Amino acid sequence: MDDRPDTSLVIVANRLPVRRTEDDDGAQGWVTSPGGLVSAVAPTMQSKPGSAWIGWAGDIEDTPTAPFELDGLRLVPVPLTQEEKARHYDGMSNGTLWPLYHDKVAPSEFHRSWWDGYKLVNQRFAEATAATAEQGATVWIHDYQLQLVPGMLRELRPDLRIGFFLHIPFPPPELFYQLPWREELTRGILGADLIGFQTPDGAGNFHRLAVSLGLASRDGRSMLDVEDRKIRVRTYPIGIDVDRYDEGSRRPEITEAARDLRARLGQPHRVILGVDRLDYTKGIDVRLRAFGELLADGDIHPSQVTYVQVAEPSRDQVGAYQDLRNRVERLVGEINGDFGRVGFPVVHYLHQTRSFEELLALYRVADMMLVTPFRDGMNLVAKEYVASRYDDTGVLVLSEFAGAAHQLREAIRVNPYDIAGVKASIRHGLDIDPEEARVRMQAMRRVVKRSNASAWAAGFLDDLDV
């Protein structure tokens, strides 16, 4: 007889989608955290009481190891070492993973000792999920840290349904090809029955991949024949929970605060937004030189434009994150130098993580919002400016080169590579017809609608249950 949990979906990522708090009389709990997949993934789980997610829950120190329940989720927690941690997080999936991925937008490294921590981190998440889902029970495994687990899962439990969602571009054949674990990694990817990613561009690299490698032959535009099984090679855009964004921005506190923050950045004209992580992928030093260049050119006025840079912190003990914060504000304090006035700096750089009501507020006071990473799986940011303009005001400078452009043709497209290219858009943005704004705004609005988070959540596990 069968001992398993009564659990009959699973997700697997690299992290739980809770934090760990501590209230004033240091008593500890946990929070649900904020994000595109829990909030895509969580309503389906919530909805379906025979579920469990399986990750690690963000602590070396008193990890717990046993399932627990938040907010009706079952929680099963990853246990990792700090070694773990530096050799399958920080090395192998974002030292050489990563950058990899990102069309090697900074130098990738290969180490066998990070390949060694990555493969024994997978082949411990696969055996947690084996242990958790139930006899035929259907299996949703994420992105780029996990892409062993398919194939290490699917021997431990062929019984199961196996679906696999990369979150991030997946590159050529070209460059996946330098990877001296090419052919390990895209086994374990073709365990899924069902294989996800944001664009057809990465669908389309890895049927390419799996073929020319000899592991797979092609079924199809859309299927792959692995010995005796046939796997579906899909796209699935994410979406946002577009509700969230719309409704909050209408609220009277949200208006209010959007309204003192214009009058704190000085009644501009115009301003100017951009909100990342800090990433050498999201090209955050390359529009603020399009920017300085715009004022040093006299195309745009200090006095009439601001410009505001959130730049979240991410990785900052990697060297290559270091230099880049290094770079950016050395640019920012080149330009308010040069153009700011006493009082009123002409870019505000912010290298902090804001709430939500704080981001709601700044996409609600920007006129622009400049999204342009050399390389994005799909850039959910984008998503969230669109949500929040429910007037239907605001411009969007959205990089080809990001997911979300296969998806908002209404955008200002813009090559990020190209430094007048992005000067130009800027400046079209800055000029553009408010009614030719608003048509363009009202279409992204109905495409972001219409491609929500649980849109994306339901259509992938549709599919994987066929």
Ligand code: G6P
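Computed from a prediction, not measured in an experiment: that's the story for all the values here. Positions refer to the first chain, counted from 1. Whichever C-alpha set is largest while still superposing within 1.5 Å between the two forms counts as the rigid core. First, how it differs from the form predicted together with ligand G6P.
When the rigid core is held fixed, the Cα atom of residue 420 travels less than 2 angstroms between the two forms. With the core held fixed, the Cα of residue 26 is displaced between the two forms by 2 Å or more.
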Given for the second form:
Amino acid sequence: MDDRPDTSLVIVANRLPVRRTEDDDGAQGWVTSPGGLVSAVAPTMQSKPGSAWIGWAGDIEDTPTAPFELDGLRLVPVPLTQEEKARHYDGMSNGTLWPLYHDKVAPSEFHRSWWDGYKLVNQRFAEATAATAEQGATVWIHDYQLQLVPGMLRELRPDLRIGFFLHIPFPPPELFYQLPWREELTRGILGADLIGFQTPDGAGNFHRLAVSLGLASRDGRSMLDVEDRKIRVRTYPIGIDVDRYDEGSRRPEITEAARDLRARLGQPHRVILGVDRLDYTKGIDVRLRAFGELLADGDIHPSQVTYVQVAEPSRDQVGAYQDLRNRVERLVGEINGDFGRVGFPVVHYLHQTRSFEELLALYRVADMMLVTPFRDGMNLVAKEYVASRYDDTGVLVLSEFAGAAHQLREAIRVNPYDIAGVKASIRHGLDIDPEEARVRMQAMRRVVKRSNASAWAAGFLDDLDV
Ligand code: G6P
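The form predicted together with ligand G6P is what I need now, so please give it after the form predicted alone.
Following is the full complex, with the preceding chain placed first.
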């Protein structure tokens, strides 16, 4: 690739920030997908001509193989075969590391062939990056799918400034030790100059691990020494593009859509909402059980309260996700069977990806949002809900095991393992004094605004460049 000399900033993430589109005539194209990461780094990338994003274009046919431009972003695809995807993405990333890093909420499987696939794909990402970055460029590598890339890249290009950010939790060493390849993986991350985590727990766990494996020595609370290098280990809680949600939700057509939605739900007194990827870490089943029990106990009346659960399809080639889908759909069926009326299900379940506008309307219509993960790196949905409540109304019930709980201290906090506590919190949320709700929401909105996506990206990149 010959644009190497002017690429001063390279973002490396498992996915390219794009999705496939098809117009009415069947013509296919690409648009940038407005995910959290792209909204955080796009402004910086657009202000630095020649910056590039390296990633996989996803599991679809005819993905581009050569670099291309979209909305001012230069995108460099890393193609994967079906077998590589099965070993790297479905296997090692989502069958081994994802559950291991989320407290083993589901069993973590260890397969040597998955590990081999993980190494191979990480090497390909490292080589694509080495071929793209100019001399002395800044490279920012993201997340658990690419933890070997910092070390591999340093081998290839010791001149680069390398940052690594983990978007998901980093587990306690006692759990991480189970990984048969624990040293190689840790060494991979230690290839970075700056290592970022969502919470102080994650940063502390990694710091302890690197020292206890004998791969680094401690240099104060947030530094590690590896041979002659100093590595910084810090916390950078990720934010969202607040204006997009705040301004978007004020638009008259969104207000109209929310009003229409409430009418279609049968004008319930209260609407409860959950929005998640259909993932076993999210505690969707806990919420449903708590809601079903409240109905059975007579603490909630089905004509008064409606629950909408959006569960976006995710990782459906992985067995644990298929099991969860069965469990969730059985629970929804049981609750509607027991408490619904003709034309009025009490749980509205959508196993679909909703558009941004539809999500905004849902956030606006929801009197209460349930975010009850067993473990979560941050949970941006909680922040999106808060950003959309511009009139300071609405109640957020938030698991203390979400990274967001470190910042959104005014949410109603729950332990998702304590079903009685979840029930009590839902009741509290439904009965809350409006003034108490307003004070809580105002405090959360201040925090969400302060730590928005661009501040997060700028904070990390500033630290990486010094
Ligand atoms: C989490 C991970 C991301 C990942 C996203 C969607 O937020 O931290 O790295 O991209 O989930 O999951 P998917 O498997 O569809 O990329």
